[in-house]
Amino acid sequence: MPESKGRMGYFCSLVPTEIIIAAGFKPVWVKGKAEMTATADARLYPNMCPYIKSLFADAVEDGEAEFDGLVFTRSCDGARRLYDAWKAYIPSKFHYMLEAPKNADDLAVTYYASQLRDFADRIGKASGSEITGPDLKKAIKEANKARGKMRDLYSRQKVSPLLVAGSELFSLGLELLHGDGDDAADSTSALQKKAAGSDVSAKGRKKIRIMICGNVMSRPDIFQMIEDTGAEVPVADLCTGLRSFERIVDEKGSDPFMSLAQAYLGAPRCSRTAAPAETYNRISDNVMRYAVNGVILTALKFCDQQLYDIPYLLKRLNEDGTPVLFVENDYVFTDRDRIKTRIEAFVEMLAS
């Protein structure tokens, strides 16, 4: 593969980072500003996804000097409008819109593979080096290895009390996604050593175990709120959590673009592509796998896709007897005290 030429930002887990790596760029999941500003409200609808507004405000105020390009995905209408606003207000060295299908059948996979070929051609020209088959297969192997380490850490989260706190594991995942390089490598090694310790389930008092489910989250606030109550978070089914690391791309496929399309359109899928029943089945499986006592469903404000699923998920989990709490958030958790109070009451109910 060519030497690293800089940082390529992306906003969605449907973007195949392997192609970015093969082009010689470091893939970086863009996380946006730490707080909301009036900058985005002056140019975007007030009721638009706060994650989208945070990204846009960051770029308008600070520019995108840290990135050599951006990759957008038509993952929702908000993301599509971000692309339009970005082109109108923010000069970009390189930008590309990936048209990811909702379905995962053969026709959808073939179509997405053609999209990925075009993306590889465009980003290759931007990097000044053509992406070859061997380069892409090497990048697939590299990405699979990195995700495999996270999957291994998550697989060790079935004991109680946890050897690795949920907030620690989630923060490590964010380091990897946000391209923090050597820091992430060191953190991964440290957590692997910590998780390799003896099973402490018989030595300590078991804790209330809560699973977090939702969409994008770039701060560990809600994990810390849960852990402050004495409970623990063994698993987080989020775009920036377990879902980003469960994906495995076939390393032996004859056509790496087809292999990427199959993997990225396949399971695990988010609310944008999965039917509510599919999402419920995954949550239910993880409740059993991680011996979870309660589920916290969280969604970004104004996220129509995620919010559409919530009534169905609440109904099915209640019917199963799984305690569940729904918490809406504005991405930067400006209403932290209100959320903290609700979580404390939920954990107290589970403990009783």
Contents of the next structure:
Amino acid sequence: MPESKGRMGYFCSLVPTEIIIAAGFKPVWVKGKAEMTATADARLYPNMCPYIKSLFADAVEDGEAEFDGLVFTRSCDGARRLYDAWKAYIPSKFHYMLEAPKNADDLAVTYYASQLRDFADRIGKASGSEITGPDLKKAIKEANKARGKMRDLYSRQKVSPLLVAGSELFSLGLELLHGDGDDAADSTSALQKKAAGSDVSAKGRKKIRIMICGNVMSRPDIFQMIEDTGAEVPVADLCTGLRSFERIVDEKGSDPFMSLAQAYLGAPRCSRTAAPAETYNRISDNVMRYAVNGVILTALKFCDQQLYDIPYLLKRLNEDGTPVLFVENDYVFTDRDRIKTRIEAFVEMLAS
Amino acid sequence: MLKKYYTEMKSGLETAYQQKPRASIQMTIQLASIFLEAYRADKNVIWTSFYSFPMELLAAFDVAPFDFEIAANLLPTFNADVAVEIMNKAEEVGYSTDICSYHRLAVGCDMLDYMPRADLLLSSSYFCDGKSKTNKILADRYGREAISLDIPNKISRESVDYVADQLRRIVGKIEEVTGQKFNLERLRECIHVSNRARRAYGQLADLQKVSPYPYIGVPVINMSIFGNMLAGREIQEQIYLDMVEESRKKIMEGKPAPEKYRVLWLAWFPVQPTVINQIFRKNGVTIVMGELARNYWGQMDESLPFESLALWSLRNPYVGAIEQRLKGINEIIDEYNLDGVVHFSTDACRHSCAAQKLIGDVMKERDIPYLVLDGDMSDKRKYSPERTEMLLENFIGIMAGRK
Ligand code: SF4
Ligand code: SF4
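Show the form predicted in complex with its partner chain, please, the one above being the form predicted on its own.
Complete assembly follows, chain above in first position.
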């Protein structure tokens, strides 16, 4: 595998970081700005999801110097337009729009594999060295191993009280996604050691346990708000939570691109690809698996993918008697006090 | 309630057509008839999207296609207050007002059981994310399958094959649901019929280049958007040819056209009643073209029906990167001798709205007056006649200053 060529940013968890690694770049999930500014409103549109606006604002205000290239995806309407605006207003060394299908059947997998080949070809050219089969296989192994460690930690979150606080585990996952590689790998191993030998059965549940479900989140605010009430968060079904680490790519497949396409389009899927019924089924499985008492559904404001699902999920969870709270957020939690009050009331209701 | 509206609408239009046979009236009669057919118990009903699904495929079967978005969203043209009441139903169960009114209204109508039953639900991944989302949500209610035709962002050998294979699979699904056998020759024939209609539409689009053009333009834009529901049916060509004849006649007779300014309309035209037409009439503004009404699709190869339908989908200006949309807009500007461009902005229509600044930059470069007209397709609460009037009057003032 070639020497590191720098940092390659990506926005959506459908991007196979293995290809970026095989090209010699460090994959970095781009967080965007920590505070909201109005920068994106004029060039994009005020009613775009705040994650997209924060990415754009960050790049306009601080430049793209941090990255050696960026990978976009056809994740949603907003992401398509983000790509357009980025090309028009932000000079960059390498831009690539990865054609991630919106379906996940065999036709979509075959098509995605063809697009991944194209991506590998293009990013290989950008890095100055062609991606070879062994490079890609090695990267697949490496990424599987890193995700495996996180999965292992999540699987140990069935005990109560938790050995690893939900906020801590979530932050560790973010570090991994954000490419803070070595430190995160050390922390994962340390946490794995800490968690090793714990009783993984759900018996002895002592605290109120809450699962967080939604899309993208880059800070642990909600986790901390829950933990401040004395409750715990064993699992976070988020793009930046458990979902990102649940993929296992077949290391022995004869065509690594097909293996990647299968793993990335396969379950667990986010609300972009999954039908609401599929999302509901996964949530209710996790409710059982992690023995949670209640679910907090979150959505970024203006995220159609998520907002359309919410009434359906609320209805189904209410029907099966799972306590649920819906919390919309603006990515940077400007209205943290209001959210905190609602979470406190929810936990109080669960406790009673 | 919807069924009652469409029954009354159809009979009213039939009377009007007898007195004054006009192509635009015939088109609306066809729309009402198609919707009413979906309420028949003996029909297999396939929910779909008239303007983004290749309708020739459905014309090759004996099924009743039903567009839940259009069917629900003609309601505000009859009664915008009732439409708001229905949207409220969806909002009460959690549909955010940040979601497009087109879908809040459709979901509300469905909750009130105004829609016909669905046997299969087909949609496409463009124009917006909300379309296939709503399709999936409604399919769950009917216990039926929802299929979203996934249209990639770019045209390539792989993307054409991918879409064509999805269409083949959809054919299999329709066979399964309806018990009808697919006939490839019938599909070829539908494409042949559609090609003839598209040629006729091309004549109409060419006539719109004539100045002054005798129509304000909205019926012509509707022709293309609603017209696609008839793709693959003989009547589509006839309606377009009638419209061509009417236009020619008006032009030949030198009927006084109020045209002082020619504008291009981007994105959608609101379905709820607005002051737009009234202001345009008063000031002699003609919408000569809409970006989706441009003849961008070309002829389809009947010998490769699935690939041709795939290409039709992939060529839509709203598919792909902004360059595809900008290319179309620039071509219209070059061909239609325009004085200005109006971009109608329904705030929840993110893919369209987020391109406003980019399009505005290009218009600035070309020195073409450009107006972003905010409002809402169907939701009266998000529309202000005063603001619309103020924005349009200012814009017309700018165009006047350049004459
Ligand atoms: S949060 Fe939603 S709208 Fe925002 S980028 Fe993700 S899918 Fe798109
Ligand atoms: S106006 Fe836009 S968001 Fe609304 S239904 Fe149409 S394409 Fe979708």
